[in-house]
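One chain follows as structure tokens, the form predicted on its own.
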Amino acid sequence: MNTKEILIRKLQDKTARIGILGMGYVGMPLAVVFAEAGFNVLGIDPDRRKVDTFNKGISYIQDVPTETVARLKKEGKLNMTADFDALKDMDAVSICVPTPLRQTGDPDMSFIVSATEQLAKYVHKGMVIVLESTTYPGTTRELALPMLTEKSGLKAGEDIFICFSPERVDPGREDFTTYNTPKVMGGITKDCGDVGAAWYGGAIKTVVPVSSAEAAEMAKLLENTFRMINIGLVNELAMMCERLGVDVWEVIDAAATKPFGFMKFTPGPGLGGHCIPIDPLYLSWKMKEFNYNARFIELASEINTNMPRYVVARVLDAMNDRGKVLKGSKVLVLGVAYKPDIDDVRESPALDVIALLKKKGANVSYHDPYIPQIHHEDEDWKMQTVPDVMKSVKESDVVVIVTNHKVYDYKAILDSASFIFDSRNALGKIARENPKVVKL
């Protein structure tokens, strides 16, 4: 048997040793899925706090129950280390590290480069490597491939097998998880793709092979660009409806009754999370190499980025209409996570909304049952959630709903608040025609 056949057999009989490089929101759930499928999995992460937490049998990721971590650790199916030299014993390695944007808008490839440099020290014949970090088309072939082959002398598709399979994690979601969300897999060569599909097919319900790593990279960017642009569209629609005196939420609900040709998106105070605000800009940046301006992406980004400022302007106008000034007023922001019912503030528009309110002179506090503390790095301030949400609602001049967590008793909040600005339509029908409420 050749190297490909030997490795596929090891993957199919679950004797292959699995390494997950980067044990965060993507890596930890993936490691658990492989371990549950019967693989022996080792998570590798330089953050020793994560390793120490794991070694206590405790999960630090909301979507992974502590009970699951403790059980898999006890069974010996899942372990974790901060030592990269463990990579030398791995047969299959998945790279799951962050890919943020720099303040200049350029991709920050430092995490991918660092992880791949570490892996390159230990890469060996008979290893399959899958990059999961969302990035621009060409990264796997132009960046990862040379780093893993030039010094080692190994040939992709014969000695080692290199693929790209974009993560599709949606934190807090229970209907579609890492296990049952279809997984796109594209290899540097066809043989690379075959090995990657054989590996993931042993743990993931559905694997979708594509012809190349570039196709897989582009598919991920299309998914998030689609969402970004459509959110930008409804955000602009919200601004138009406000000028026309029309309820944008009623308009969207009416349009959504059409059973074909329409997909419902809703406006909000801005984009957040590790994907949608960032990933399309990777594509926009890449296209500049070809002197091509990605106009839809740039326009949607401009609209979405401006939404926190629009929200604050609407709050200011609404208070003026009530004979109040924003400066010196008590403002309670409800919800700072980037989406409902999760503990993640990455790129959350709430941070910008709070920063802008503070600049206007408002006395701002916040409540979030999932986020005990926030830190705005650019503004260099920290805040802690108020301990008693209903007490703060009663004492505030305005409550600004930024994240519509399900745990809130919106009827009680409506009854107790003097004025609410609802940027998510969290109050829904209970606030219809209520003079205390202004909606986005």
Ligand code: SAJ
Given for the second form:
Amino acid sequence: MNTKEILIRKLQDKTARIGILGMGYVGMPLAVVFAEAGFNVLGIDPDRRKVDTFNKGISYIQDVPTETVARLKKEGKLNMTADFDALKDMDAVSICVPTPLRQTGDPDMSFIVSATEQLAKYVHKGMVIVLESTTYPGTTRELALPMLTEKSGLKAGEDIFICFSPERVDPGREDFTTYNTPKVMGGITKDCGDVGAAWYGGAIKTVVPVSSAEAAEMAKLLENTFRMINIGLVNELAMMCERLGVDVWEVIDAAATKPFGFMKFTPGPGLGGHCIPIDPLYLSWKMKEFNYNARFIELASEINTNMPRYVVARVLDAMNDRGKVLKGSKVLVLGVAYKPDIDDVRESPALDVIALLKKKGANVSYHDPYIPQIHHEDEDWKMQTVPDVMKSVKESDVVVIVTNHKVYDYKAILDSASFIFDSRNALGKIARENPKVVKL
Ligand code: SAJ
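Here we have the form predicted on its own; I need the corresponding form predicted in complex with this ligand.
Everything in the complex follows now, all chains and molecules, and the chain you saw is the first one.
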């Protein structure tokens, strides 16, 4: 049997040792899925706090229950270490590290580079490596492949097998999990792809093989670029409808009754999170290499980035219409997480809305049950959530609903507030024709 056949045999009989490099919101659920499938899994993460928490049998990831961690650890199926030299004993390694943007707006590849550099020290014949981090098309072939083969002299597709398989984790979602979300898999060579599919196919419900790593990288970027552009479209539609005197929320709900050929997106104060505002810019950045200007991405990004400014301009206008002055007014921002019902504030447009309101001289406070404090890095200010939301609602001149968490009692808020700007249509029908409410 050749190296590929021997490795596939070890993957199929679950004797292959699995390493997950980067045990965050992607790596930890993936490690659990492999462990539950019967593999012996080692999570490798340089953050010793994560390792220590895990070694106490406690989960630090929202989607992975502590009892799961404790059980798999007790059964010896899942362990964690901060020492990269454990990689020398691994047969299969998934790289699940962040791919943020630099301040310049360019891709920050430093996490992928350092993880691959560590792995390159221990890569050996009969190893499969799968990169999961969302990145520009070509990363696996142009960056990971040379780092893993040039010094080692190992040949991809014969001695080692290198693939890309985009992560599709949506933190907090319960219907679609790492196990039951179809997983796209593309190799540097066909043999690479076969080995990657054999590995993941032994633990994940559906593996979708594609012809190359680039096809897999591009599929992920299409998924999130599709969202970003359509959110940009409805945000522009909101600006059009405001000029036309038409209720954009009614228009979208009406369009959404079309049972085919339409997908509902809703306008809002901007684009938050660590995926949607960022992933498409990896694609537009790469296309510059081909002197190709990704116009849809740039236009949608411009519209989405401008939404916080548009929201504040609308608040200013609405207060002016009521003979009120924003400067010196008490403004309560309701909800600052980047999307409803989660505790993540990364890239949240709420931070920009608050910064702009402050610049207008408003006396701004916020409430968010999931976010005890916020820190605006560029302007370097910190705020704590107000403790009593209804007391603050009553005391405010204007309440700006930025993130429509389900936990809020919107009827009570409507009754108690003197004026509300609703950027999410959180009040819905209860606000119909109410002079106290202006919607995006
Ligand atoms: N947003 C809108 N209008 C919409 C949808 C979203 O303004 O119609 C805003 C949200 O408020 C948020 C941002 O866009 O600020 C991103 O929201 P999102 O629903 O896309 O949620 P994310 O960022 O958590 O995206 C993740 C992605 N998952 C992965 O990349 C693996 C995305 O592909 C999923 O489709 C998305 O979750 C999901 O569906 O929940």
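Numbering follows the first chain given and starts at 1. Here, rigid core means the biggest group of C-alpha atoms that superpose within 1.5 Å across both forms. Since this is a predicted model, take the numbers as computed values, not measurements.
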Exceeds or equals 2 Å, Cα of Lys406 between the two forms, core fit
no
Core-referenced Cα shift (Å), Asn55, between the two forms:
2.5
